[in-house]
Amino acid sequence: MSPACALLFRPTAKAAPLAVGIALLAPAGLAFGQEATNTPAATQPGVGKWYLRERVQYIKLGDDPSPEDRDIDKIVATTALTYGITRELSTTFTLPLTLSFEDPASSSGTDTEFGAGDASLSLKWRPFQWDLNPVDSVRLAFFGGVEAPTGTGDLGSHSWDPFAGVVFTSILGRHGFNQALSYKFNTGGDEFNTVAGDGPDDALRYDTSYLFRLDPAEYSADTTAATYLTLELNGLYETNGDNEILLGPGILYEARTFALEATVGFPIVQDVDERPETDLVITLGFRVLF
């Protein structure tokens, strides 16, 4: 719910208690707004707000098509810190850092690197938010950035990349849509790459979510925080012809400060030549807004 639409709903003395108890969600709302953990939404912290986003991926690669045929494994924490500059347009920064496990078929160890990915900076503008009550809400934004090359050996591109998408989000009730579009314009990058759509080809993500809000069934006066069961398909397509898509199920509490979430990932389309499919993605994050 945005500032705006809690001026315009006045509350008779009955909904009151209502009015009240989704005035304490608002923070939370505004900057967290049922978004996925794989999937952007068209959301943004209030001006002048900060929001850190934290979150720990464990990813099992398979199918190494390099000389090597490597059995891989990484974890990934990925920082991002978005700041409000309008109502309407926020800045983020993020940046992964990376633990890979490498065990090439020709050799008995275990190779292990670890470093920093490559660091994105980006811009997201909403120029559409249509609030249908104080709860529902249908919203656009354009975002767009670059990566820098600031990824240690294989865990980056070594190139400049921008980026650019739109994404759509909708809550009506106790549900809530995200779909999300972007494409990145890869400048360099590895023959043999193990981070999906960091090689040489550009690549064209395509990100749907839905979240169903277990708990409130409705909002009262004394909610503080709400539980969604989330439901993630995130596909990425690259030039040269591979295609992945993960499904994705979790779980996301989001309180008026905070939020906490959980998702694991499955390949249900995996035509992959150039790169290591993807197995399996377990993902946990936190968010905070101040």
Second form
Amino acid sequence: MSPACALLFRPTAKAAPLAVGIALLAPAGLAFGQEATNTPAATQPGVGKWYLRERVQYIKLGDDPSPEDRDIDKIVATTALTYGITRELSTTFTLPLTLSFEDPASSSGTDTEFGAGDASLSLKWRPFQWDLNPVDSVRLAFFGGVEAPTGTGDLGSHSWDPFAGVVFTSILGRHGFNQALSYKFNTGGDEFNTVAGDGPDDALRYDTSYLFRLDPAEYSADTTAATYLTLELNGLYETNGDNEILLGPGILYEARTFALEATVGFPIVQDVDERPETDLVITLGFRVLF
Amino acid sequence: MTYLRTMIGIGLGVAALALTGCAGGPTAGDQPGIDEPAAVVDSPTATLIVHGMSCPLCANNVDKQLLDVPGVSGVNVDMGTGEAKVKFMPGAKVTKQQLADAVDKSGFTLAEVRVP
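Could I see the form predicted in complex with its partner chain next, after the form predicted on its own?
Entire complex below, previous chain first.
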């Protein structure tokens, strides 16, 4: 490691408050163990291990700017499979399946569509990990990949869209913080798309999450599970000027081999003109390590 | 728009390149507290002190990797103290290096190996 790199990444006593400060002050959010529902994290499975994550979301959209002025409800089931390649590198394949109900203002019928959305393949690389003691850890990871045009009908962008981002995770006692920032280069997209961040304009996601370990207060030899309260801020800025931030309180139950999660997201900042606004997102999830 | 994309692309590229040379994370071989890594553990049990096991699902990585080591028959992790107590099969010839490698593969940091 070069002196410059060592200065940046070598754990030192002086670096501790700096790392904590960065964790607390970083502008936006991100993790699999202590990972909130909709915010990435700088965690990954061990070498040769798999991590499966299933999420089902109910999404209610309104104020559609398209000529059809649609009310839209969606149920999206997303499968994400992650594999640990090395200690620092993992790969993830993600595939959403969507059932969409659209009610145009001009007609009494409901248009129903079911199909795959855009699948993605990504790599996550964690160059920095500082495990301070048996529990506390500070980590930084970079990720990048591409969304493939696998989406059918109105459920995908029909274009190859690369993305890249950075995630910072700190776990200090009962408190977990995640910050993530990512940018997606949209190379195609429909101007009347209904998938946030999937239109013809690029998308900048800025996410923050906080997890509080409700139970147990202290880990012990008998600990087989933990329950967390979670709070997320999930922001999406699109280069057409649209900006939206969802606040998402939730709960996470984590056992030794699986985890269950539930989150409700609702907008607290909404300046959206080019696509339907997000009114409500309810997420239920399941994770398993094998 | 194009300018913004270019600048973001350059920024991400520079960050990735700068960090590429800094990826030398800890390896099992140079973990502190491990003397004689090639020595066979001459005991039916050993205790590993592992750092960074911040959640139950994370800690399960340590169980899985240690159980993959030939000769290991059982693992019991105490997340509070960071102790992973390892039991060996009778006659097993497991080295400290193998245990260290397993913790390394789990993605956590091995602080010490204690053999009674």
